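To begin, one chain is listed below as structure tokens, in the form predicted on its own.
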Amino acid sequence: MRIGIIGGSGLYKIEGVEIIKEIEINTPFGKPSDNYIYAKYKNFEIFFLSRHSREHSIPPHKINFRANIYGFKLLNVERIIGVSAVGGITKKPGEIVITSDFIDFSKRVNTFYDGKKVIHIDVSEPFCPILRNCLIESSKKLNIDVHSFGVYVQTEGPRLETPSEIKMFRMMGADVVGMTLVSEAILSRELEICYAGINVVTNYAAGIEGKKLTTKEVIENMNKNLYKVQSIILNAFDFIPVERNCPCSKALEDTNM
């Protein structure tokens, strides 16, 4: 079973995970953010990708999301777990959210089908229900508290949001805010790859505490919860069925006009 993980570089430095090699890939959509780190854990093959590159040199609005996800397809990865740091709207710093829905306020071309072929992908269930449940069950087994439901609102970045924007998002039902997860989820669905997101709330969103937001706070809170996230992901592998019977595996059926 091949599983992809997108996140920060610290994610592949996990005890029990054997790093095998780096894989450089070119896709029809350009180069991904970084080389894929190929590793093994028990009977699982894992492919890690640093979303912003290992030097964290690629801002959210310049990430080549299509190349990143297509690279996993070329590696025959059928399931991807995206790890993100998010701002809390209804959730508190330090809490972990397994996202269940999203709102997209970015301006990106989040599709592989922007040419002659028109595809209307269904996102009634935006994240793979089975992969989500595996993460939830894993957290229960480990006695790690998570929010099993949460709405992620994606903004363009790289700037952070204004207090008025956050107030609007809260009225819309958003629980956390970030700049990357939605693009990955949509593109994965278009390639019939299962995708689920696990998010660490690293700070309150703008206007909630009435103080300046800093990247230092984000990094510190992410590092504090990194071990929990790593544990949930690795333990979740044991819950993943070999055969895929989820809607993601047949996402392209009846989508062409």
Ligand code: HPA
The other form holds:
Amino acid sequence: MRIGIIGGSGLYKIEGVEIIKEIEINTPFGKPSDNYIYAKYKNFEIFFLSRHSREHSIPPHKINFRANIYGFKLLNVERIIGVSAVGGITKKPGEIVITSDFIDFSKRVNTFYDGKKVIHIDVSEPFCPILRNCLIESSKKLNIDVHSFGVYVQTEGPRLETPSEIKMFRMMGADVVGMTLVSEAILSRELEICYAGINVVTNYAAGIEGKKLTTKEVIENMNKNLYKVQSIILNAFDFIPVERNCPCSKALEDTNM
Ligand code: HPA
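Pass me the form predicted in complex with the named molecule as well; I've looked at the form predicted on its own already.
Full complex below, order starting with the chain above.
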């Protein structure tokens, strides 16, 4: 089974995971953020991609999301787990959220279908229900507390939000805020790849604590919780069924107008 993981570069240095090689990919949409790191764990084949590149040099609004996701398609990856740092609106720093829905406030063209073909992808269930459930079951087995539901609001970035924006997002039902996960979820669905997000709340969103948000706080809290995320993900593999019977695998059926 081939599984893709998108996240920070610290993510793939996990005990028990054997790194085999780096794979450089070119796509019709340009170059992905970095080479894919091909690794093995038990009988699973894992492809890691560093979302912002390993040098952390690509800001959220400059990420070539289409190339990143298309690269996974070329590698025959059918399932992707996205790991992200998020600001907490209804959730607290240190908490982990397996997102169940999203609101998109970014200004990007989050589609592969902007040519002649008119495709409207269904996102009634925006994250793969099976893959989400594997992460939730894995957390239960490991006794790690996670929120099994949560709405992720995506902003364009790279700036953080204003207190009024966060107030508005809260009224709309958002639980966490970030700049990347929604683009990945939509593009994966458009290529019939399963996608689930596991998010670490690294800070209170703007205006909640009334203090300045710092990148230091985000990095420190992410690193503090990385081992939990790594354990949840690796342990989740055992719950993933070989056959895909989720809506994602048939996402392109009945979409062409
Ligand atoms: N806002 C947007 N993205 C983020 C935040 C935040 O507060 N924290 C981590 N990523």
